[in-house]
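Have a look below at one chain only, the form predicted on its own, in structure tokens format.
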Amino acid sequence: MSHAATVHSLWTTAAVSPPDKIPTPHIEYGQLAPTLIVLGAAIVGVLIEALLPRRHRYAAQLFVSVVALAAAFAAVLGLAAGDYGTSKARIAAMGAIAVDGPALFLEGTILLVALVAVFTFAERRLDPAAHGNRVDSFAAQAAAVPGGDAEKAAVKAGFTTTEVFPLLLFAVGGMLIFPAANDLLTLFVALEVFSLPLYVLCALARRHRMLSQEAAVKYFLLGAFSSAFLLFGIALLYGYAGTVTYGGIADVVDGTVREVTPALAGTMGNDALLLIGGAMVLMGLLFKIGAVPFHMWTPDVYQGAPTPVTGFMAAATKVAAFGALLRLLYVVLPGLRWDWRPVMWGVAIVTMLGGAIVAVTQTDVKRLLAYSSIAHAGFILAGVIAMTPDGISSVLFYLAAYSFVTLGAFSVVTLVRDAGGEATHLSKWAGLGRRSPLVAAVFAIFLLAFAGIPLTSGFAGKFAVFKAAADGGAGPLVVIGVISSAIAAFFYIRVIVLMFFSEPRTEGPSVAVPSPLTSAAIAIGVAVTIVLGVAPQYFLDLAGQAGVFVR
């Protein structure tokens, strides 16, 4: 048979064979609704930027963002009420996304955090009006050279970067997929989807633009490295197990895999692939968390980024990354527990101690909060190491509590200003309690929550995490955690003493009066902090019910 005839016969046989050979993807839109709503709204936001005249964009973007996040949160509540977190937990979207308790709990937390963050993004009363136009924390024209003619013209024309709202929504969409991803490629795509908008957002500060752009470049370069490590780890794990799905890899690790193909038989025994691949994926996730050997970006980026972005990033990224880490360790690699637990012990110890000790030397509020977030990552890791159901629920609770404290603290930082914008140097905060007692008192509440003083959410979270770690046989870790909590308490209390018991300076900063938007963000932070501190039991039970991963 000639070549052409062969090709022809192949065509005809292909046409004759039944059409069900190519399976159509089966997508459960209802169960993926939270993510789809947010990403859909982000696309609407891009269209608003393209089609609406400049003066209407801000209101339209704010409306779309708030409605989308609220609707997505309602969708999460609907799924939780429909028992998708407990008895009906399942794998959706052809095995790519898990719909289960931890995923829904973390998605709800991320959406609430994002909703509060949108308020801080939209704040327009803090900076003095430039040329009669109200301005926010973001650059007038991001593409203009700092200090150049184009920038002056943009400021004079009253431009504002309303693109921050769709960027925020794209980041939130990626964060919603990240803790729910059920195969490694979905995990990687979600990581990129939420990292890239954050790199851009970090570069958009209105004041100190060079510092802001430097922060974004540092974040981008280090983030690209960590993504590369993660991707290489995925490749090695795929080489080891012959699949990227979490359940499939877990089966090969446990040795419970059903059919062993010759190719799989060749790689299954190769523990080097598994250990190096697992370590590299962990490295990518620990970078996002800001655990100690991979924390160097945190203080620089937190200091340089616009403060509303810092608050959002510090809260939401941690929630998403810890969700992904929990799923990886509890679903994919529980069979490797003896290999990864000692490593995570070491990481948790240096993270707790390193974050707390270095924070003592900081003189900038944003850097101080950055190092404190590193120390908190260490405390949460103690709960991750527990490997018990209580470990999961305590981590979920801590993340929810911590994220609102962080958002509130960074929102307060946006209020304290002098002629050059935000006054973030600690010496300028001296005597703030006499000049504006309310703001100082609110900040003191957040600092006490960070320190883990009883009757704040920080205490309830720390207690739950340390109790889970102790029950899981990590007693020494708890001792080190308590010691580093004491070191950390020292520098939180020092800031409170500075605010209330030292003389105000004559040329000190003033506290700007915010619009209802930032006031609401701070009020929500305080309310959550106190409610979770005084009556944590309901929320601990909620996290306990949500603490089972679907296999």
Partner chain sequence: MSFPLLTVTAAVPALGAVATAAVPAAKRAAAKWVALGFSLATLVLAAIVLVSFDPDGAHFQLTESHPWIKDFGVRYELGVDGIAVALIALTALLIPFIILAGWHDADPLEEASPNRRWRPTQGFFALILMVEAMVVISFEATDVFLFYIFFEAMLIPMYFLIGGFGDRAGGRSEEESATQRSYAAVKFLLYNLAGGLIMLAAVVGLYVVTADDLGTGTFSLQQITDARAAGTLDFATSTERLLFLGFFFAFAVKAPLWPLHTWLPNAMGEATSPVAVLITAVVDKVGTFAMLRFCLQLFPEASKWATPVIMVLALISIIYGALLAIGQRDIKRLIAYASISHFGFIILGIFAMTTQGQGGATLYMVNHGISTAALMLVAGFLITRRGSRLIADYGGVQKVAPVLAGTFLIGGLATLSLPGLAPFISEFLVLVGTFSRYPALGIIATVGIVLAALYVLVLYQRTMTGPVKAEVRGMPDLKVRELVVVAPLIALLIFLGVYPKPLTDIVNPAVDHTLSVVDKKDPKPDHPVTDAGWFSYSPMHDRASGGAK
The other form holds:
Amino acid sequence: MSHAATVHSLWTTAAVSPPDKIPTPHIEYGQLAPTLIVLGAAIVGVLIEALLPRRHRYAAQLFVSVVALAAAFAAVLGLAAGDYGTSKARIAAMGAIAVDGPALFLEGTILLVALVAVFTFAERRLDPAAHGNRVDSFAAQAAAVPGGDAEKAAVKAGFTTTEVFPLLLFAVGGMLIFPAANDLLTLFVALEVFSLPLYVLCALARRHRMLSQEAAVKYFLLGAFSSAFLLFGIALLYGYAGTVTYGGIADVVDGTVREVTPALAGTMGNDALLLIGGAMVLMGLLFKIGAVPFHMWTPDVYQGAPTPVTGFMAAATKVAAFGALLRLLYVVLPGLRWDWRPVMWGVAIVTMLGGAIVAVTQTDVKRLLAYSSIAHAGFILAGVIAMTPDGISSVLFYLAAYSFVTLGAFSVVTLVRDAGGEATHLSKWAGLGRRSPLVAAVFAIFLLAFAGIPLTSGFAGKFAVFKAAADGGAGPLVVIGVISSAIAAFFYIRVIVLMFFSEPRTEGPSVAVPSPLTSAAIAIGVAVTIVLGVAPQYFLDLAGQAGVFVR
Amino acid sequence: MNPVNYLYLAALLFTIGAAGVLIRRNAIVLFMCVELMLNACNLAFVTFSRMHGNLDGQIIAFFTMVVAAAEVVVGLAIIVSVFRARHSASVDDASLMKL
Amino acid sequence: MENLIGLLVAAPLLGAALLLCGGRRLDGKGHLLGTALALASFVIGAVLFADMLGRDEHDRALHSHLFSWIPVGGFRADVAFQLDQLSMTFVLLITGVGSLIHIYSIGYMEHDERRRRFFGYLNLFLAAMLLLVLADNYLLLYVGWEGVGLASYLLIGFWQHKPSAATAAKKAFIVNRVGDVGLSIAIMLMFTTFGTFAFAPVLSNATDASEGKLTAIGLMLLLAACGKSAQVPLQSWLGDAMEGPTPVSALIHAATMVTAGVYLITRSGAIFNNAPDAQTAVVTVGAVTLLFGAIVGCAKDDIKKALAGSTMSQIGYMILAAGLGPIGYVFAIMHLVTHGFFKAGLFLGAGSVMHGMNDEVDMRKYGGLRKYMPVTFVTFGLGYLAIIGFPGLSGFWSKDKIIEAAFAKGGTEGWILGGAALLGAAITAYYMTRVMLLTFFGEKRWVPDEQGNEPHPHESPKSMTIPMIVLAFGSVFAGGLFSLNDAFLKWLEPVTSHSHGHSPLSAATVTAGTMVVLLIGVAIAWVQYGRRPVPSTAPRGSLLTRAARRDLLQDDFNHVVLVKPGEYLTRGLVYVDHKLVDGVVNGTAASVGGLSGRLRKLQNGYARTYAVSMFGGTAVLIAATLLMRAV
Amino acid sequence: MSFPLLTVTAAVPALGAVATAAVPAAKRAAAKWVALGFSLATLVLAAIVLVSFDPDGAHFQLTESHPWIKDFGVRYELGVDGIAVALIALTALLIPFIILAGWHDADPLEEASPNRRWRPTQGFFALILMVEAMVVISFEATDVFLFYIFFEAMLIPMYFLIGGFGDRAGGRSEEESATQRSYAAVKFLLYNLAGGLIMLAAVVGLYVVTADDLGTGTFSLQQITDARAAGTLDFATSTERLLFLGFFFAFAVKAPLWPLHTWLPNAMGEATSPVAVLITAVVDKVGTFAMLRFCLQLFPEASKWATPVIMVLALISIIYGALLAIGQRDIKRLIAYASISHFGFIILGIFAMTTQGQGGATLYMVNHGISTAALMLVAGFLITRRGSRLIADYGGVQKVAPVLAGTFLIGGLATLSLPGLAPFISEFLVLVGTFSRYPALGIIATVGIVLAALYVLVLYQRTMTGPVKAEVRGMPDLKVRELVVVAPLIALLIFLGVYPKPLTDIVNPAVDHTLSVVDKKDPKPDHPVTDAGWFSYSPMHDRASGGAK
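For comparison with the form predicted on its own, would you give the structure of this protein in the form predicted together with its partner chain?
The complete assembly is shown below, putting the previous chain first.
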């Protein structure tokens, strides 16, 4: 009977092949350099935590992180310059990781975002100095009970959680791998590698620690839940195709697989495995993207997490997750286009509308931005659905544009503070335009970019995506997208009205004067927003060249 | 015996785990249920690996375990800190942020 | 010579510009400047007249093309003048009477601090009126047409601090606008019919157009005429227009502007001649109005309003005549001119009376004034005789001809029209006699005015009396002069063409009849007002009297039929706009908000709920995918 | 590469905006002069454009064309036809007056403003110049996308102008008027943004269609019209209609056309009168202009298809706007509704598809700009004097401030398009143009003439005439600055009323071109008069006396 035979062969292969026969894996260190640099730096960071005295850690960590990220970005540029994005695109690390245009583009974006995020992480001027020590947005001692003696002591001692830097680097490492992963296992591992540090980071807020911890719990539980689905989906796909490499699965789906074992023949016939598996994997990714109905963690987590983390998360996670989604849909499941496209249509529609509509009645800036990010996820999905090279490049462009706007916006949020830390309730933003026109104006620019007003990056991105979608035959999506952006415009405008046209509150918040770090972050955000809005061609070209997946 | 049955078992375990996540309140139990789901996946992997007669599935199972272990570390850390802050491990108590 | 035509208009226009923009520094000399320019344009007119007489009667028309005004596609409007006998007649009337009234006003407005502006407006009026009669195409005529409307608006409302004046002015303008709509539609019709709206081509090719088109154009022109000439049904503004200073009433609302309708119809003769139905409409309007005005005139105690009624009625005569076609055009114009003289005279007289009586207008508070202001009495009296058509005086010649022409229309139509005209003559005799008696005869019924100062009636200054005298001459001799071997007829015929109808009655009979009714009218008036003393407060009077006092309820009619519904309509629309049109928008916004409010309730903060949504979502995802495959 | 005149014309005000905004807080007065200077410079440039434009030359002149966003098929393409030139001139002409009129509108209430960096005055004038720049460039843009960008971006500065600077008038608390203002501003923005986004969908659609037929998507008006003429590009009927509707909706909101008009009264009512003028006289013109340039020339077939409905809507706007104007108690809202009525005329003329109609509509845009500016600015002067927008609060002003009253009256007469003043010509042309193709509509539209007289004269009567109200007594007459604002406008109204030929000469060729694109001919008169019989007029020609037949 066949099973016995297979089993037997299994044993025999195990028996007759001594370990020395196992070929040593061949790793293209050069092409994996960006990831390796970041992860290496992360480990260095851990060591710093272990070995250096407290007072030196901050500087050292900051230095290491910045250098590492910069170096990694340089490496990406090098690879891109070496045509690894186009003609020399290939699959590296024994088929585990793809090095191609989209991968490089997204890695570059993520690294830049991370670099800017590091600045906001390192900001130490906003909070009033506690006991003569400059403090940042992170808890003095995460383990201490909020408001407990231990915490007081830690604050008094001037502890700071410099671990955030290695955590960030680990997360970045995972994110770099996520969109480049070329087999489902790597995908899963990468997912966890960047999720776990984020869970922790969420719990580290200095102010409102209860909220912070709650956010962490929710994010963690739901994240674990979703990754379980993802994993089961992977299992089913594996069961269907007998392999977890993207290429392999794709071949099986298309029926162009080379030799068909009887077992494979058996499972190949069973499309249920494929469809259910695909759907579950999709769900895992949609969760990270924050698409309705997998979005409900977003507002809570965005609100509870320390704002720098929120900014980083909102920007980088989306980029990574969409990268992975693109690769999955364009490399693994193109054969199933006719099955998943309608479903994704539905998701895109409810995401666009849901995000926009619910945002209308929000009263907390961070939650507002969270819902707007959901709506934007919907817009990007519209581009994903296009299933054309144009679609890919438009999504890449949108991600790049959007991530910087988001980062900038959240950085501005960190500036507006009152006695209790950041004043995120909208009512406190009333009249900000009178008190500090510059900050208000900058925030207004970001909001207008979110709203997709021409001459901002938001508009260019939106147009690119809609154009691709319409080209890809998703005209109705465009119309719905337009409608929901009209709804979305409403609440962006509301904030602007609040800032400029309503009388300042006497007990209103003050705008902290940031250190060059945050200022730089915001400045970069504005610059990118304007440049991508006025002269997007160069970056569109980049994204266009990066529009082909290797398989 | 027919390995497909293991798949059914895996599916069952997964569902039980999911159901647990949906209905239980205690964070620890929730977390256990997630672990259960992960293990269901492992079972599925191993089964498929047997059916296809290649080792990938088994390898993946190991990876999964490691990842699960990592999750435990992070997860428990978070849950414990919350527990110390609130003296309760009920996820329903952690609902300050809503609407 | 052609170039002079432009100057004709330019002179008063310049005056208006100077006086209105000149500012206070002109306050001292302004009135003289205005008068001088009016006279200047009269002189120019006279020169042109002389020149015109010098030429053969068939190429007397002068044409001067200034510049192309609105060239858009096939639409060609030029600023060009055409001076033929018809225009010339008007030019002389306008500038002549106009100048006189300028002079009169110097005295009349002496004590008004805004006299400069008054003369500015008068000049503006002259310019507009001249433009109206000199234009060589309907669109330019339209400019003059509304220009005189504006001038009359400004002058009626000259004493703006009086709400009644302001209201009257507004009313006049708006009623006229209704008429103007007619004119503009007429022009559009001409454009679509002939591709042009210049007099020459349109009128010379009128016959090419279908009768229906011509009738439509005719009716629209008639509507315009009704508005400007205060003919039923657009007559209601004229009475109120008397709120203006008396010289204005004399010049604009008696002698010139209100007769523009007659000019329009006569000018457009070629159109009406080929549209019998339109003509019928015209004569009907004329006949109705001449009676309407006459009846109103009988009931008014306000001397100016009485005269206004008479004006309305007299213009009714002219319109009637014009409606008769080639039979009547000449006489319409002739009556227009004579009427210009005596009615202006009458108004100036009335003004002089008011001047002496602390601006009292109620005739029942006059009486026995002939001793106190002899000149006024004589001139007014001559004007009176002229208007009732006392043999030999102007009115006799012109009105008599119209009545003849009315009969000459022939058929029952002729009888009806002739009858109406005769009846009108009788009533005219009656109410004018009434005015005469109430004002100058009987015993004094004067009362002190609000400030309590007794009126001391006195003769007006020279500047006022001289024009009255001049006009009196006109009212006496003009008609006779014109009728001397049909001078006027021969003069106008080349323009308006003339044909003798076949009257069922001989001219003599008509004249005799006219005399009879005239005497009856005078007699009745004498019985009522000459013999017994006149109560200084009006008796309640018969139903008709009371209706007539209220202008035969015209205003009440408009109020009920137009004003009220209009108010309700606007109020309703304001509500609709706010609640409905705007409501929809705000409603949408609100509903989105409501939806949002409900949806965000789902975000209840419980991690388990979120998990449920994820789980459900996945289930749907899977189901959908499978479904897609199944389908 | 010739001198980029058009770019410069648009760039100068933009620079002016920056310069004005840069003036330090203390130097409030300086900012005003800077702004005025730049606006005058723009006026000069516009004049140069005007003279260097050759009416008999190519359709689009002074063209500039550079690649911009290749991936979107977007080029930086500028060019002007007669219509654009006229409107640019109008814009450049009005802005200095608007600035002068708003000289004190943005002075902070108390000198000691809470924050050194809060510079309302600088902001006010900078925003005005910014709007001017965007309006000018959207008149110049011959690339649909380029146009769209500024058509949308324009909203932002406008939004701040409306929401940020209300007039100190209206017996309401500062708090309440602030809420009213921001409501108006938000309403303005959302209305127009909604319109713009719908248009965005259509723009995307246009790209897709052109990309399908021409290989590469393009937004160049010239290219698209040529391609359609050559037949290489042809829209499916349904697509063309959808795209047309997308475009038209945006323009109809901007114009505004009934029933999309309700934002205008709020916006004009709450904004200071110079800003109100900016809205109705300048910004809204972009809407009607775009109908003429883009709706008709991109989608001629669909335009013809939609004409009946649009004509009816325009007609409703005319009557409805006028009736509501009569019903208003607030001077500025009254003028706003009057404008709605006038925009009805403009749209009527555009879609009458006759030379008179469209020529008239174009003149109308210019004339309405000037006349409304005159009326609204004088109204603004009046309101700032008395501190109330309610008609009922006035009376007898004519007695105390005759010049103000006089100018107000002239503005009003222009608004009711009295012959001799510019608006008459345009209105009559529109009516003729409409009448010659749709007699019934033309006749109904004439009702508007009467209603106009009603609302203008009632307004004048209630505010200016009658006994002098106590609050009005001692009201100062127009100051020099104010006279400098009003007098030229009035002069212009009279000049263009008497001698519009310069304008018509510029506009006519552009209109003919548009009509040729739409492929419509003027209806011929039934009995065209042969020039032979032109001056040979004798009254004997008629049936009665058996005349020539």
